[in-house]
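Have a look below at one chain only, the form predicted on its own, in structure tokens format.
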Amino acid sequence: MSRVTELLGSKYPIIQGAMGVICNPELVAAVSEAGGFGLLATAFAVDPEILRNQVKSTKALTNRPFGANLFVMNPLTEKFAQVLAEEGVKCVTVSGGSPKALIPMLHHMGIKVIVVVPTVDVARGAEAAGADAIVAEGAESGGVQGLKVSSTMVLVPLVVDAVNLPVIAAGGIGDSRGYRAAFALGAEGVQAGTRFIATKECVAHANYKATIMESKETGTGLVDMGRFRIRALRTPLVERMLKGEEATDRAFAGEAIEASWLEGDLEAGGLPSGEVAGLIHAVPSVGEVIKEMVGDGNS
């Protein structure tokens, strides 16, 4: 059993991302049902409650484990944080800021952490605030990213050779042979989320789904949000948006989210995306992405 695996407690090294309302307890289950962790996101969350009503209803749905992402700059994360605790979850990964304050509030409370990096620097921080494991997530990755970033293939192995923890590999993967590119370049498991979104069991709207599936390797732009970026889908929208000719700041947040990733509105909001959906062109059960990227021999 890899380091991995005997964290997350899952068959496979293999976490799906979160990626805000579309994680849904049918999605998150499903993943942890084929073996790898499932994990619920606070993002955009704005009720405890409707957070432990998810866990509850992703507890119904398998008795595996699953997991959430804690993001540092949603201001409710540490009450996210005590219903995690309170309902038994028991491995989170945490992005979108500084993980030193959550970090022992979280051990104390018996969970294991998770922290998303995107350079060796932070890598090193997160160790040194006392991390289990590091997601080093390069810039090919969907949703939000810092403004120094580099790619999947010069990160992951630079942070395996500062860090003395796990390093999962996030960017860029979507099947079997991003899956075995993560471990040559010395991860020990693999994140994926815009892969994950191309499910059956995922919530997002058929129009958020055909938009990957027909996105190109080069379909893919990062938005500027002033503190840090979105890599999301050039639908017509978020084109105007790089072009400067539209607003940002309601395009990725509350009523634009609803209407785009779940009502298929592509005029209401951006559509986050990794670059990896220029590889997707079907939209096939997570127990069927999961088989082929694991393959034969690499579980």
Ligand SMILES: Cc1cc2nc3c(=O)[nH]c(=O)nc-3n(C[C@H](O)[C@H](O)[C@H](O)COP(=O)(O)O)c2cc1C
The other form holds:
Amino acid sequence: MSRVTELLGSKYPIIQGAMGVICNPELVAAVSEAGGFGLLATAFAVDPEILRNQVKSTKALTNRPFGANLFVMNPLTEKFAQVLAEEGVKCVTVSGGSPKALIPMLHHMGIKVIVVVPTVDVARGAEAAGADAIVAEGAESGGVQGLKVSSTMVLVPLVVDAVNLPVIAAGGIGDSRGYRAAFALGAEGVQAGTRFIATKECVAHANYKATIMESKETGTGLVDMGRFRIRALRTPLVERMLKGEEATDRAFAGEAIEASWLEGDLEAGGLPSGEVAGLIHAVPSVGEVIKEMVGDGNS
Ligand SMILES: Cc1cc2nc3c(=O)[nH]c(=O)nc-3n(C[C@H](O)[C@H](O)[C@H](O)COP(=O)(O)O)c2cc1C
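Now show me the form predicted together with the ligand; what you just gave was the form predicted on its own.
Following is the full complex, with the preceding chain placed first.
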């Protein structure tokens, strides 16, 4: 058993990254059933009781462990943590801000904490704050990223050298080659996001999955949101944002997310995705993705 599978309680050291409303209980449970570690998301969540229902729905679909992501900037984060503790969740990832205040609270609740970091300095800070493991997330990853970032290939070995904790690589991992590369860089596990959107169990709209499948490796861009950026597929809407012809403020929040990610209206909002979309050409089941990744599949 590796340090990461021991921490997660899973068969394989594979985390399905949090992805807002599209990490539905069916996806999270399928990942855990297949030997990985599914995560529910709370970044845009507005009601702790909805999270409780999602945890209950996931528990109804799997007896295997799964977790959730706590996004520090969400003002309800402590309430979400309380719900997770009450429902027996044993391990979470923390992202979107300093984990310093949350880590002692989560540990007191019996919850292990994996901190998602974009830089070596932040990794050192997370270790000093008491993190149990680190997700080192490189700049090719989908979703929110800071203004100062580096690629997975550079970040992961530097973080491995800088901390004594197990390091989980994220950003650009979509198949068995990426999985093995992460271990070659010194990581002890992987977190994948985009690969799990294009799966049968993910609730994302068929248009979202099709846009990932059609994307080349150059098919994403970084949308400037001011204090951070979002890597998203270059749909016509996002192309206009990249040229400064379209406002970005509402394109990745609330109603826009529902309309584009869940209902497939690609003019309503942007579709976050990693560069790894270029490697994705099909919509298999979660089980097939994980089998192939760990080298236990037919392809
Ligand atoms: C649609 C989408 C939403 C995301 N939302 C979150 C989030 O709420 N919290 C978080 O820590 N990471 C979030 N991420 C990042 C993923 O959890 C994961 O770390 C990332 O996708 C890994 O890179 P990859 O896309 O190359 O696999 C999101 C990514 C995507 C594509």
